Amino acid sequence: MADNFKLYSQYYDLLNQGKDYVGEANYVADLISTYSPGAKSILELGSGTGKHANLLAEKGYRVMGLERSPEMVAIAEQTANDRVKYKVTDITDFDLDQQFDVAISLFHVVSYLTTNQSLIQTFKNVDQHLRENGLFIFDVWHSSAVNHQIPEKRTRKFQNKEIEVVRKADPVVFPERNVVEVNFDITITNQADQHQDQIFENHPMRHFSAPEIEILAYATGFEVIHSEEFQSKAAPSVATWGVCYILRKKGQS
C-alpha cells in the first residue's frame, strides 16, 4: 500500500461522500452484539479519516484506529472524541502492548494485502492484540464475483464548492495471483480558477475464496464462524463483490 493514499487522502472524503458510513457502522455494531455481546473495545485496521471509528465510539465502544497515512490520521484527529485514538503505523507490523475485544478492517483493506507474507503477518498481529475469543471482522473482494463479472473501466465524477474530481479506473486482471491492479487517473480541478492537478495511482487488490480465508484463519490462530455479503447479509455468490468474514480467536490448545 506504499504511498497510494498520500495525495489521495486530500480528496478521500469527497470521493466517498456517497458511502453509507452510518449504515456500515450499524451493521458492524450488530455483528459485534451478535457474536460478542460483551465487547467494549475495538481495534480498527485501516481507519482512514475516522468516519467508522467516530460512529462506533458514539455507540459506546473505545476505538484504536491504525492507519499508515499520516495525512488521513491528521484529518481523523480533527473530529476524534475522547473514546477514539489513532496511531500511524503499518497494519502488517505493529505492537500496541494492549489487547482488544474486537478487531475490524473495513472497505476492503485486507484486499490490499496481496502477498501471503503480508496477510499472515497482519493476521498474526491481530491475533496477538485480541483477548481470548476475540473477533476479527473484515470484508474482502470475493473471487467468484471477480471471475464471473470481470472488472471494467469506469469513470466517476465528484464535486463540492471548492473542487471537482474526475477519477478514471482502468483495472488489469492477474488471474494466477488472484489480483486486480486498479490504475487510477485522478484529475482535480479548482472551482475558483480552474487550475488542474493530476494524480496517477496503482491499487493492487487481492480477491479471496472461502477456502483461502479458512486456511489463512487456521494458520494464524482463528476459526471462521460466519461469512455473508457485506451489509445485505445475503449468502455469498457470483454477484457478491464484498464478503464479510467473522473470525474468532481460538483458545490455547
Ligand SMILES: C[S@@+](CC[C@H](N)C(=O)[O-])C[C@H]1O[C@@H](n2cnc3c(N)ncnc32)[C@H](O)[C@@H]1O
Second form
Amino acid sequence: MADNFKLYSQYYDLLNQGKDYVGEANYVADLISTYSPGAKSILELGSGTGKHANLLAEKGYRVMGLERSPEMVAIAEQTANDRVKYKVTDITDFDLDQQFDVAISLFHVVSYLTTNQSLIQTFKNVDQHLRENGLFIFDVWHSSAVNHQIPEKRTRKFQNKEIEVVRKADPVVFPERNVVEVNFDITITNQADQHQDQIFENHPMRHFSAPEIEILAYATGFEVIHSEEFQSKAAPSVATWGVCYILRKKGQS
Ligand SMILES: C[S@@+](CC[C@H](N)C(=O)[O-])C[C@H]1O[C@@H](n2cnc3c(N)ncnc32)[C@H](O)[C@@H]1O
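Let's see the other form, the form predicted in complex with this ligand, since the form predicted on its own is already up.
In what comes next, the whole complex appears, and the chain from above leads the way.
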C-alpha cells in the first residue's frame, strides 16, 4: 500500500482537479465552529498534498498534517501556509507529544485502514493527541451505499499541458470483510513526445455502517455525536457514498 501513493502523488492533484477543496474546507470549518467553537489547532491524518490544510490555515487554524507518503508531503511543503506543518508518519503509529483541539481525516483516509487492529490503533492515537472534549471528524465509505450500488468498472481521463492520464478502475468486492479492492490501471502519456508509462495499483478500501463506527468509537474513548452525508449534510442512506462522522473525546469518568 505505501508504494501506491509514491506513484499516485505524481499526478494526484491532476486526478483531483475537479474536487471542491474550498467547499470542503468551508464545510469542515463550519462543523468545527458548530461543535467546538474556539478551537484553534487541528491535527490532520492523511493530509495528502495539503489542500485542506492550507485552506483551514487561511481561516486562522494551526494545522499539523500527518502523511505516510514523503512524496505527498514534498508536494504539500511547496505551498505550505506558515501555520501548517507536516510530518511523514503512519497514522496507525505516531507520537507527537502534543495535543490538539480537533482531528480531521478527509477524503476517505479512514477507509484505507482495512483491519480492526489498524483502526483501533489509529483511533487510540487520535484520542491521545486530543484535548478533553476534542473532536474527531472524518468521512468514510458507507456500507449500505456500497452494498446497494455495487462498485462498477469505470474509466476517467485527465490532462494538463504536460501529461494525459487515463485511469481504469476495476473494483473487486470482498463482502465478508467490508472491503472493496479498487484495481487501477493507469496510462500516463507525455504530451510532448507521446511516451507512455503504465502503472498498476491496488487500493483496498473498507466501508462502514453506523453501528460499526459507534462500537469503534466506544472502544477507543469517543462518542459519536453526529453523522451526515459529507458536505450535503443529508441523512445517510443507500444513496450516500461518503458519510461524515463527528466524534467527541469522552471525559475521564
Ligand atoms: C485519498 S488521499 C486523501 C488525501 C487528502 N486528505 C485529500 O483530501 O486530498 C489518501 C491519503 O491518505 C494517506 N494514507 C493512507 N493510509 C495512511 C496511513 N496509514 N498513514 C498515513 N497516511 C496514510 C495516503 O498516503 C494519501 O495521501
